[in-house]
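There is one chain below, alone, in structure tokens, taken in the form predicted on its own.
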Amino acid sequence: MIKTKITEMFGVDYPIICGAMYWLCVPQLCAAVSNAGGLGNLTAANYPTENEFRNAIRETRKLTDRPFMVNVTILPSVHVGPEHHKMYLRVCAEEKVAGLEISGSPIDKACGMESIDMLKKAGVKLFHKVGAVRHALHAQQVGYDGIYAAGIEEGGHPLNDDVTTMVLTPRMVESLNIPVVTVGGIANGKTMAAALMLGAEGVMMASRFMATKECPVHDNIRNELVRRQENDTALICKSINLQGRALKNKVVKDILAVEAGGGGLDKIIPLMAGDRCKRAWAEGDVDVAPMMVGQSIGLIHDVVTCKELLKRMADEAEEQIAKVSAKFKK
């Protein structure tokens, strides 16, 4: 068994966390996740209403008793605003989730420092999601338990500094006295196995688990990630500061050809509107919308459970590790 700083805070097995996922990070992948050994995610931006996204939580623990994470991001959006950041903070505080994953602004900026105090007096453990160790010494200063160190591998918004994985890492750990979890190229246990040699104490990842069976995903999606290679993603929006690494398709090339020819955020934000995902993601069509995605799915080779993901890279990190200490035995 692995065990590190992450295992231990929340009581899992494996330090192998899911990352968010607009309409897919719902309660049966998440408790699916958890179920596995590992954190799974609930994204709360998938329920527009307070009753919606605590009645969300309160399914997921129905299908598991083992903690998960909630995201948060705190981003400029058509649907979701200040008033539905605030609320979401209060609900996991009131039902007291196990931990937090905040992306884009920090909670003491966007919402103010009385829901960090509020969301520590109830236990909840947060983390931010950041590609800069500037932005990283920040969240340690306000309280926050723990970093996502985000490569400029991943899939989503990735921070335009650009900074790779290799380097990230290790630059965060350096600098931090809270735990780094490593975001970006990860799919397998190699790649769990660099990232714990790196000084991480667990991985975050979330195209891996598109390709998962308990996954909400039409099958034309999972197996698209499947063929696709590591050199079939684009980054898109860095026009509007609005950086995305997504999957090469129709429409990431109608919208870099946006970009190209000046055209600015009222002719994006069709090209990026939600209910296109939510339309690829039920009928499988892999050119309707932009699907962030990174570039670990050059490493993605087939669809299995979330158990048999987990177990799998634990044993492939474990036997990685063995391997590299092997060549240092005198």
Ligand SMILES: Cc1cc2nc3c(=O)[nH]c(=O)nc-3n(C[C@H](O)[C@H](O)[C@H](O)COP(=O)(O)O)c2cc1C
Contents of the next structure:
Amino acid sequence: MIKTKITEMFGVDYPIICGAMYWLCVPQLCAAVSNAGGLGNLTAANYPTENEFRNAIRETRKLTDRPFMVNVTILPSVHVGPEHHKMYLRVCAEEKVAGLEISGSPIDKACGMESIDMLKKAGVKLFHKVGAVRHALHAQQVGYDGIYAAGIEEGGHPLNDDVTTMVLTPRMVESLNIPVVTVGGIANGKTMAAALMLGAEGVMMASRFMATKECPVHDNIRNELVRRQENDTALICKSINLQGRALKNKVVKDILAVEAGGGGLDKIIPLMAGDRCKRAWAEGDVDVAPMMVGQSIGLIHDVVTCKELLKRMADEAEEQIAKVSAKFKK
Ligand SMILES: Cc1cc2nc3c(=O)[nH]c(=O)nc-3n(C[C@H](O)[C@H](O)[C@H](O)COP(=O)(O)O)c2cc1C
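Can you swap the form predicted on its own for the form predicted together with this ligand?
Every chain and every other molecule in the complex is listed next, the one we just looked at coming first.
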């Protein structure tokens, strides 16, 4: 059994955390990851109203008695403003969820220090997902309990500092005194072992969890992830300051062409619209939407259950660390 500050903080078997996934991190997948011994993720943005959000937390609790994280993504949006983010945070405090993964703006800047105080009083552990030491230092200073250090390899929206996981993890570890979890490029036991060697207390992954039996996606999507390699992702939307890493497909080529031609938000938004993704996940059409995935897809070779995945990763990490340690013995 592996013991780190993360397994101790949450009382889980493995320091393996599922990252937020819009549309996909719903009770079914969240509970499967937690029941497998890791930390599942419930992504708040999937639930537009307070009632739906609270019900999703309660539904997850019916499926697992183990802890899980809730993600609140605080990005500028035309649909969702600060009051909505405050609502998500208040519900998390009232429901006393185990931990929060905040991405985008930090809580104090978006919702005020009083929201941090409220969450800490409720015992909710606060983690900020960031791609730069300066952002992590701010989070530490205002009272966060840990950092998800997200390198440029990650799926979703890596910071446009473009720093790799390999450099970001040790930089975070040497700069902070709260636990650091590596995000980006993690999909198996070897990459988990590497993150631990760099000083991380755990790993977060999302793309790998898409290729599990419990993820609510069409089989075509799972199979496509197994088929594709590490060079099959592209960075899109750099030109509008909302960099994202997505699977190379028809719509991603179209977005890159719009950007290369100097097209702005008005031309890009229709290609990005959220319901395209929902359609892709449900119907298995891999060309209809920009599917956010990380370079870690090069390490995905099969579709397994969350339980099989987590056990295999922990075993492989242990084996890899022992193999490398043996090289130092004469
Ligand atoms: C399909 C998908 C949707 C995502 N949606 C979100 C999101 O809504 N909020 C967020 O903070 N991160 C989101 N992410 C980023 C992940 O939480 C995580 O940081 C990243 O995917 C880690 O890299 P990996 O996929 O290579 O493991 C998403 C990632 C994927 C693959």
